[in-house]
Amino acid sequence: MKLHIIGSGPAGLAAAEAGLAAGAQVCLIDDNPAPGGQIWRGGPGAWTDPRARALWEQVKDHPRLTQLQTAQVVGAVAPGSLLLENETGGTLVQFERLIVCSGAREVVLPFPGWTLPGVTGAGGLQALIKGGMAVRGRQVVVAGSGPLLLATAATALAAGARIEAIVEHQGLSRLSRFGFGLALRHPGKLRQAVSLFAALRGIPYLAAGQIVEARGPDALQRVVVRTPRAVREFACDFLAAGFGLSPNTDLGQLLGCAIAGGAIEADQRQRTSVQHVWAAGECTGIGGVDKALIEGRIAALDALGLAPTARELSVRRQCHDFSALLARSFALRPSLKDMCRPETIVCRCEDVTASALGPHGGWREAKLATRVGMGACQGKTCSAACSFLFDWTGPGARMPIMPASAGALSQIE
């Protein structure tokens, strides 16, 4: 039996390892040049998580593994068929059983100055550092909401950056409830959080804070933040602004999978609503590496007609409980809309401001009138911001889900 797996992050690698161990042929497809996804970015030479190395050792030279790296999925052409594009052009791939591990995207919220060079997403800065960008001696402010802020600050600090401040939008009461929830049901996660805080000791941590604006004539030089006690200004070279992650459901939508709560809907065996299609990892809901690993493994087992153990199902439930705690604790608060002023650019591809979007009643109407979402990213960045700012329903996925050449699209009969 052959499994096709989209994505070689933790969920994809776990699915590949389980599939190979069970005797399947596995085809692992990823648009990055190296395995690992965003969580284990940088490839085997950069990994510090022993679980990544252990999985990779099990799969990398396996005779039943086929790898297609730097191959992006353009779309689902017909039932059981995907269109891929790599440096040699387009290729149609037929699949019998498909596991979608398409990960997540960072949520970007606009504020004055967010388009200046030097302003990135929190995950974006982490990825740049893992990719080799030098930040030694550079000043960094991390702001937004969620645990990714701490992880990004720790990565930048370990790379030699000077962290000027960590600005968390949630207040102390909600953060305390999150910590209590970790202590009560997720002691391992609590130890991770304590370890991160210990590594970041001495760095100002401002709760209930909010970005006011990023400043600089041509590139970022300073960031202004507001807390309940004061307005403060920090000199910085980089502002990592993180407001959480959103499941990447584009391929799942094209395949016809049901979407619930912004994620690909999957049952406890990771089955989607489409026969012979499974989903695992962040595309089924944000929960981190532990959730991705167990979901990937369960998806592969079920795709091969094997049952997960009671312990594996218990681990999955525990991971989903943590995922729900994250969602409750770090849900974006309406007050974050105040960051965006009328003159603030929302769609950076087409330079569309908030005031130009405000009069419209929905995404499609605004798109027709302003070109929002019609630039290079095709709304992958600004549609989430518009959904949050204006309560619009975002655009549905359609072919091609990634920019593709005419040559690749010509493969469609």
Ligand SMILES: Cc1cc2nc3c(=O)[nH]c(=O)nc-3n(C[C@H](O)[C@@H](O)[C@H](O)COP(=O)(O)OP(=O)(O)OC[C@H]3O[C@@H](n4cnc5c(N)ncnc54)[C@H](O)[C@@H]3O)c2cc1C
Contents of the next structure:
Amino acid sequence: MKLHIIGSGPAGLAAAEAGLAAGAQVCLIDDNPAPGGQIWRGGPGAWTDPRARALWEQVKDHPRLTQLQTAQVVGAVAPGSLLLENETGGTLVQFERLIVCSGAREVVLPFPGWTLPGVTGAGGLQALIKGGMAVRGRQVVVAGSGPLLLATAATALAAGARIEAIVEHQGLSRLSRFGFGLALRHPGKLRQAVSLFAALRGIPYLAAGQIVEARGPDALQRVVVRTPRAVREFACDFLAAGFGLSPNTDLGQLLGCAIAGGAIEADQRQRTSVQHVWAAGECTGIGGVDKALIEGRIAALDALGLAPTARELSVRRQCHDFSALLARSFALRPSLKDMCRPETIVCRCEDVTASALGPHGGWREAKLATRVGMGACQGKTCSAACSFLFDWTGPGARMPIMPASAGALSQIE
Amino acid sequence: MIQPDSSCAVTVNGISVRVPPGASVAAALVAAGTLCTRRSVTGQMRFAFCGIGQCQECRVSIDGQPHRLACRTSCKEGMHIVTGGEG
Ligand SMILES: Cc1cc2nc3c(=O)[nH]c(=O)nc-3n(C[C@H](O)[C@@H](O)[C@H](O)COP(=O)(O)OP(=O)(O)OC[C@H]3O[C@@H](n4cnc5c(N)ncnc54)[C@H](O)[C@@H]3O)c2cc1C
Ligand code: FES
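Could you present the same protein in the form predicted in complex with this ligand, rather than the form predicted alone shown above?
Below is the whole assembly, all chains and molecules, this chain first.
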């Protein structure tokens, strides 16, 4: 039996390990140069998580593994067929059973100055640092909402940056309810949060804070934030601004999988609505690395006709409880819309401002009139922002899901 | 993959810098002090934003090939990187 797995993050690696252990041929495809996905970025040499190392040990030189890195799935051409692009061009890949582990992308919301060089997403800064970008001695402000802010601050601090402040948009009451939720049901996660806070001791943590603007002139120099008590300004070289994650459903959509609540719909066994297609990890809902690991494993077992154990199903349930707690605790507050002013650019590819978008009735109409979402990122950055700011239904994924060369597209018969 | 003891030399707009092997092209740009990957359609400076290959803000030219993503390309010895080339 042969499994194709898209994405070599925790979900994809767990699926590959389970698949190989059960005797399957596994083809693992990822567009990054090295395996590991977002949390384990930088390749095996940089990993500190023993779970990553253990999985990789089982997988890496396995005779039944085919590994394709720097290979991006840009389309689903016909049932059972994917179009892949790599450095040398395009290839069609036929699959019998497919596990989609495509992860998440960051939710980024526009504010004045967010296009200045030096402003990145929160996970974005972390990814850049894990990719070897030096921040030693640089001043960094981390702002937005969600647990990733702490992880980002810790990564930047460990890389030698000076963290000027962490600005979390949720107020203390929501944050402490999240803390209670962890204490009650997820003690492991609570310990993680506590040790993160301990590592970040002494750094100003501003709850109920909001970005007012990032200032240039040409590259980032300062950020202005507001709390209920004061307006404060911080000098900085990097501003890591993130507002949570959203499932990357592009490939799922292209394959025709049902989407529910912004995620690829998957049942207890990670089956999607399309036969022979499973989905696991952040693409089925945001819940972090533990959820990705267990879902990846269950998906591979089910794809091979094996049943997960009761314990595995119970771990999965626990992870889904945590997902729900995250979603409740860090739901974006409408007040974040105030960050975006009329002259603020919303679509970074085409430089379209909020005032140019505002008068339109929906995404399609705005697109035809302003070119919003028609640039190189195809709306991957601004469509979530537009849904939040204007209540528009975003665009569906279309082929190719990423910019692809004509050479690659010519492979389609 | 990143080995701290060795390094790899690339040029950024003609300036030579050394980065750890396996480092991204975005890392090399920062090492060279270049915080501009491209100019936006209205001429603003832009730099890597998402870090994971989604936003396309980090497009640069690598060894003569335009539109390569700096965040998702690893540096290789002798690579020539040129930034800011598009409108
Ligand atoms: C920028 C960013 C940084 C993050 N940093 C952290 C962190 O430091 N700590 C933490 O706890 N959580 C972090 N997360 C959350 C993260 O999603 C993890 O919890 C975890 O990595 C999820 O595992 P996964 O396997 O579901 O997805 P991922 O790890 O995201 O793996 C998905 C993989 O699929 C690949 N892929 C997607 N689409 C395609 C395609 N069409 N073709 C080929 N390959 C494709 C991606 O490039 C990626 O390598 C981060 C998230 C983001 C977006
Ligand atoms: S930084 Fe967004 S694509 Fe490279």
